[in-house]
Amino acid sequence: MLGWQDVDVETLRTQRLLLRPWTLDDTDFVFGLYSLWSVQQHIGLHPRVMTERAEAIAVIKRWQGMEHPIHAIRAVTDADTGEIFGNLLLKSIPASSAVTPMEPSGDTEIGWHFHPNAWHQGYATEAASAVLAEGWKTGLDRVVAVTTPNNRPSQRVCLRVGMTHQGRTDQYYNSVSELFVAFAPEP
């Protein structure tokens, strides 16, 4: 098994998609892409918009200044043209709390939010399951999903990259979700 230190997290690539760490150029699209309802309704206990340019700069920041072996928050762009689709994550979770913030769980969550341009061409999918497979490379053994109860087509992505419903849980981010969980195949 390879080690964390034998990886490089930063890129990744498939047969249409480059996974790619984000930068301040990016910063027009994740603007736009936040800037959506659509995409922002399932996001978060209170879900909102941004409303100005500056929060997508600190989220970016925020996003570059992960340091951990193996999660990351990519951009997900068309490996050929670089044109952004949207946003995959594989990070730690929070674990339900009265505290804020909340603390990690320990456990380590895979998300996707894609702009709605390039919903139903398997994108999510496509990338989610390149990060997963990483991810069980690199020595993870279990990874998290969870969706808002009406997020139907997150749940579908889920099921096609192989993670199983385990049902409704409140046990991260202070908010009843529907959790799946994928396990790294047997050697």
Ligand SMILES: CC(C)(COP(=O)(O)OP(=O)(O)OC[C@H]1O[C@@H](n2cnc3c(N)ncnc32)[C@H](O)[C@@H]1OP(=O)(O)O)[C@@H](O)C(=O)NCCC(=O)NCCS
Second form
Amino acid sequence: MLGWQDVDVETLRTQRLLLRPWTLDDTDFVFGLYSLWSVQQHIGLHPRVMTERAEAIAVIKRWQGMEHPIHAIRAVTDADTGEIFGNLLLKSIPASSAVTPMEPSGDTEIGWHFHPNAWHQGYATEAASAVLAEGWKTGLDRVVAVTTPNNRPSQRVCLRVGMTHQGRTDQYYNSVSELFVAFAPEP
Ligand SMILES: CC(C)(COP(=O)(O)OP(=O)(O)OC[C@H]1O[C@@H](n2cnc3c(N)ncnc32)[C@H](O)[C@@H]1OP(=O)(O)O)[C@@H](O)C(=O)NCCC(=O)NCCS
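Next, give the form predicted in complex with this ligand, keeping in mind that what was shown is the form predicted on its own.
Complete assembly follows, chain above in first position.
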């Protein structure tokens, strides 16, 4: 198995895509993406759209400050043109708790937030498959995804990337979610 130091978790190339770190030059895209109810409606316990550009700047800075050998929150871009399609997240998932902020559960979650202009082209599936493959190489053994019960497009991505539906759970985010799990392939 490769050690995390042998793998470039900054950028990741697939057939059509380049995943790369977010920069403040991407603020307009991030603000535009998270200003859309069609994107935000299934995200978070109390979904709301961004209304201030400053929120996009703050969130990019938070992503940039995430120091972890394997976890990453990256822009998914067209490998040829650089056009940004969405956000691919591999990160710690918080456990449901009465305490604020919620503590990490110890599990790693994968997530995807794409601009509607980039839906229905297989980009989320392609990016997520590559991130999972990279995760297995860097030593992860289990990755979860949670969706709201009615987020069928996201559930289809989970299944397309080989995750298994485990039913409903309330163990994360103080909310009831559909839980999907992927395991590292046997060596
Ligand atoms: C969830 C989300 C990323 C799914 O996006 P998506 O584009 O449907 O997912 P994929 O990238 O897997 O694309 C699959 C579609 O592309 C099509 N497609 C076209 N070319 C393809 C290719 N080369 N490879 C694979 N699929 C391809 C598939 O047939 C499928 O079509 P369909 O949507 O008409 O069934 C998107 O709906 C989204 O960002 N939603 C808002 C944020 C959100 O809810 N995130 C999840 C929170 S849990």
